[in-house]
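Only one chain is shown below, in structure tokens, and it's the form predicted on its own.
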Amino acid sequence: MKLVKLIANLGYGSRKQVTLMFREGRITDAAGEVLYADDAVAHDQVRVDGEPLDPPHGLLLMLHKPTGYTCSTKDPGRVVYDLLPPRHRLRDPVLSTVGRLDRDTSGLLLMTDDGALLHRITSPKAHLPKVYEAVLASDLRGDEADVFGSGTLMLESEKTPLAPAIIEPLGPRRARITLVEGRYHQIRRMFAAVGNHVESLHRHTLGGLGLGELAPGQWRMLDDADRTRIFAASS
């Protein structure tokens, strides 16, 4: 692939804009030598304004999503892409969220431009555990573990029961929930089914991957070891 197209696909600008970057000498090799649009250079040797190129197709990153942001490119309010470098939003193939966290849910969110990887992570066959912490409006009534773990709980408008989920009380109005599926607003609807309301919800882990030291709004690229950790916890 020609350098102009490669760099444009990574979101640094249109082909016309990237061509201008070459003319301005902003694209160099690792040694600082100015590159030209028709040069053949390895991806990891290219620099834009002195910085290495973003990873090629296959990028996977983890974001600590704050509340108030949506997993969308069209929402008129704040979206998770606002927390990333602007070029990430312009990548081709597109950078997509791996599943969604709603506006009022915080925590671990993965994003990738690899459709096959996205499908592998979100597929029900993966059985990847997802661990959340919920703060509730009312005290736990005591039978939630039996109800959520039964494998028979039906949510309104659903045609199949939920897979068994694990709930661990952390206090009168706080609980840790582990799911292996991800239906629409699932935890909120589960607690609604037992007469409670979720006031706040935070995802701590997905598969074997946790947020670590990432603060709300921060993100980092994931490497091969991280990818292995994701699937290490599948059942």
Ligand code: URA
Second form
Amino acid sequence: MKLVKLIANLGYGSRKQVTLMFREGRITDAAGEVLYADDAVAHDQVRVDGEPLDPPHGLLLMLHKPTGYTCSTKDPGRVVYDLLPPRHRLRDPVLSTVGRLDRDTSGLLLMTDDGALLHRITSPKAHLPKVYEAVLASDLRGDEADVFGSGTLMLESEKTPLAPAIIEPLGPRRARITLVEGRYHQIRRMFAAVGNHVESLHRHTLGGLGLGELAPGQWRMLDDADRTRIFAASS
Ligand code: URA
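Taking the form predicted on its own as the starting point, write out the structure of the form predicted together with this ligand.
Whole complex next, starting from this chain.
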């Protein structure tokens, strides 16, 4: 692929804008030599304004999603893309969220431009555990482990029962929940089904991957070791 197309596809600008960047000498190799639009140079050798290029197609990143942000490109309010460099929203293929977290849920969110990888992570067949912590409006009743773990709980307007989920009480109104699927508002609806209400929800891990030191609003690119970690926890 021509450099100009590659760089435009990474969201740095339209082809016309990127062509201008070449003319202005802003695109160089690692030694600082000015590059031309039709040069053939390895991806990791290209610099834009002295900075390495964003990763090529196959990018996977982890965001610590704060509450108040929507997993959407269209929402008129704050969206998770606002927390990334603006060019990430312009990448082709597009950068998508791997599943969704509700606007009022915080925690670990993956984003990728690799459709096959996205499918591998979100497919129910992957059985990747996702661990959440919920703060509840009312005390736990005591039968939630049986109800959530039964494999027979039917949520309103669903056609199949939920797969068994694990709940571990962490206090009278606090619980850790492990899911292997990801239905719409699943945890909020599960607690509604047992007469409770989720006041706050945070996702800690996905597969074998945790947030580590990432503060709310921060993100980082994932490497091969992180990818292995994600799938290490499938059952
Ligand atoms: N369950 C929910 O209810 N919301 C989320 O964001 C994730 C799981």
